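Only one chain is included here, represented as structure tokens and corresponding to the form predicted alone.
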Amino acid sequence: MGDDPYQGCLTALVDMFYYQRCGDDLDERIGPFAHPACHNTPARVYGTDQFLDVTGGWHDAGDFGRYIVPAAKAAADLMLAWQWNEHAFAVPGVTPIREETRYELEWMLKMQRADGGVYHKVSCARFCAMIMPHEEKEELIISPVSTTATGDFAACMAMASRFYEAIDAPFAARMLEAAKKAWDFLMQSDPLLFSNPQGVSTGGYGDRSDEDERLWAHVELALATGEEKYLSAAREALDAIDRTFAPLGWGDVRGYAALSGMQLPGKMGAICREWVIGAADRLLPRINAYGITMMERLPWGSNMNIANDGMLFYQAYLLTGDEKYRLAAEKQLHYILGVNPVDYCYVSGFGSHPMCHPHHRPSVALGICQPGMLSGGAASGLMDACAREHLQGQPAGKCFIDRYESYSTNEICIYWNSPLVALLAGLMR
């Protein structure tokens, strides 16, 4: 894997969005986790006898849901992990990342009704047992449209569109007219804000607000496309937007608006600019001695949100090349690897103390942990019975077991896998 110590961890992390395929045989490269497609019979949308092709996409995390509003995160984090570094996966035996990432964007597309508006997420109606994907029988339910999805869809389809554009410009013009679409559905929209419908009991990716995801939207179309309409969008939900901090994560898009907004013309470039590295120097202080920037309370999830940091941490060290924000991002790299209170390397398969039994139907049905899948890690809510049973009394950093059954501290997501591809490859520049 050449002279970088870390090329293998990126190659693994990288995979995993392979073995995460849905509705596709995976071959034997992948040894005995390896199955015949799963997930492959048309869709009920949800409440009426319409059935959809939407086969394709990444199980979202240990489970076998598709949800596009995580879809969105995991997508654009591979983009940007390419335009920081795509080097690095120009590497013999590394899965193409933009291979990858279509295989995802394809299904998404499939996601979309005519009018424009974006199916929320397709599932099984409640999770299943410890099985294979291909086991899973159930009917498959599309639930309801949601402005979050479509904003995310528009963002995500719209920043791809750039991405393929010279490698591929039928698609790359398929995903700018879909997201343009999208685009004028939400301005004739109020917020349709998802919950679960009724006798659906699967992730639900639930938002409060759906300005953010709007604000991603203009910004990526403005990008995209140039046209004043566009431009004029983004400058207003600039104007009124909360732009203390720059979140990266699925429920909070802020921060991709503001990394893309960069890119924007004359004054609302400059505000995105300061807006990243604001946000950058807001964080640096928060930062304790296992260099991370929160420790008191670690919510589910917590290695995605120290690694959305590490990548803020990086954008700010590439507009600026101040080394501190390089070295903030390498302290939220090497907590994940294994400077942290329960001195577990988080990835699957590495270090010398590696995550070994994580909350995913595949690895448990095996008996076998798949490689290179971020655990979701430490988080001081113990929201489930066995976090619970044997957490109790932990101090923030130490609520994590490394069994299954902790689907609170010890699942996998492609949207936790998604920004560590990105910070390590920047990283690795």
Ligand code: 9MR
Contents of the next structure:
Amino acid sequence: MGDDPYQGCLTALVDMFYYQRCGDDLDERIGPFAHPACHNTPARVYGTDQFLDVTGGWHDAGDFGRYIVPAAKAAADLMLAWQWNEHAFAVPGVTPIREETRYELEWMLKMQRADGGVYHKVSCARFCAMIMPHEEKEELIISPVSTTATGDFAACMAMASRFYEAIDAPFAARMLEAAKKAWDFLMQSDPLLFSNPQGVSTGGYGDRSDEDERLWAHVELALATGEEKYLSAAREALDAIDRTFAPLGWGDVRGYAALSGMQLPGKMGAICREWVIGAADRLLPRINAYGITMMERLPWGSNMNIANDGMLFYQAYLLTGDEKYRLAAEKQLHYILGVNPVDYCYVSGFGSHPMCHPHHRPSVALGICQPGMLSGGAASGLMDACAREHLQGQPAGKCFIDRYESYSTNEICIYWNSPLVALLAGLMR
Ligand code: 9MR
Ligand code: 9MR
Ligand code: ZN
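Could I see the form predicted in complex with this ligand next, after the form predicted alone?
Let us now look at the entire complex, which starts with that chain.
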């Protein structure tokens, strides 16, 4: 342990990804949360008699589904985290972040069809009871290909090929090939926007548009290859996209295109740098007394949006060296760690008043709270029965209840932990 008070929290936030592993024997290293390999039977391709091996990857959240769209966000954030502060992860006892991210990437590779299209998700037909992962024994179903999953996959794999080039060149090459195949599929496919097929009711991760996913794919392939066909696709898509904001959401990935696009040659790089700074400048004046950019209404998983804002501010700080952005990034972190209307540290196991009853199946099954998980946080829509029962009439920032029944305010998620890992690592530099 160093004397940085944040190091312990960062370590736990990264360990969380190891705990989320699917299809792996999790040993005594993680204490009571150890369990034998789960979800390791062949999965049925929806509506067919074809079965595939798609073992591996991380459970998405408090449920055990594995979904490509949010996986791409989580992996991208972890790569940015180590880009921003490699040093923070080179500490004994921290889960090796490159190996951990690779665990997800290897699974994602298995989700690609021979024609390049990428299946949207694998899960059971419905959410199971509050049991341990290896106790969920229903048939696994692979849901149909979508172009949002395929676009995110192409982008994430091309991005990862840059990050793993120096570590493992053959792995990087395999990912770049997969990215190119996914891109070819995208180019000849109309939008395939996902909604759950009949009989499947797990997470949908639906979207209204695949334009931003396509843009991100063009940008990453342009950067990874330097080839003209990707560069011109990126140029065209950059011109067409709305560059007012640069969200780093699972559904709107424009911000990832902006962040990576900054490294593109010539005018495109300049456009992306302006995009990032412009978006940060638009958010700055929205910062309120609690240090965050929203408060009237808070979406499901608001802590992700807050951590994402922190990442964007941090990136603007790296670009300009202007302390006002760093300060804004710090405010996002402080809100999450306790400077908020409910006075909770939203990371389990940390702070003087931590969240400790998350909608997280292993924690509920074992009756103990797993540490190092970021709660979704206040959500003003009161989207579950528990929230409706207890939070009626509360202002948005107080629409949080530390009860496991409240999945819309107190679930945990890989892509909520991941932007916090990036923000925290950046600020620890
Ligand atoms: O546990 C599920 C959680 O992971 C999801 O985010 C949430 C919303 O889709 O649904 C939870 O599952 C609940 C289901 O939707 C309704 N019946 C109770 C389930 C467990 O609380
Ligand atoms: O994080 C997702 C949130 O933005 C959506 O509003 C919500 C309802 O569709 O779903 C959330 O994602 C959940 C997913 O569907 C299933 N795994 C748990 C996710 C977090 O609650
Ligand atoms: Zn599993």
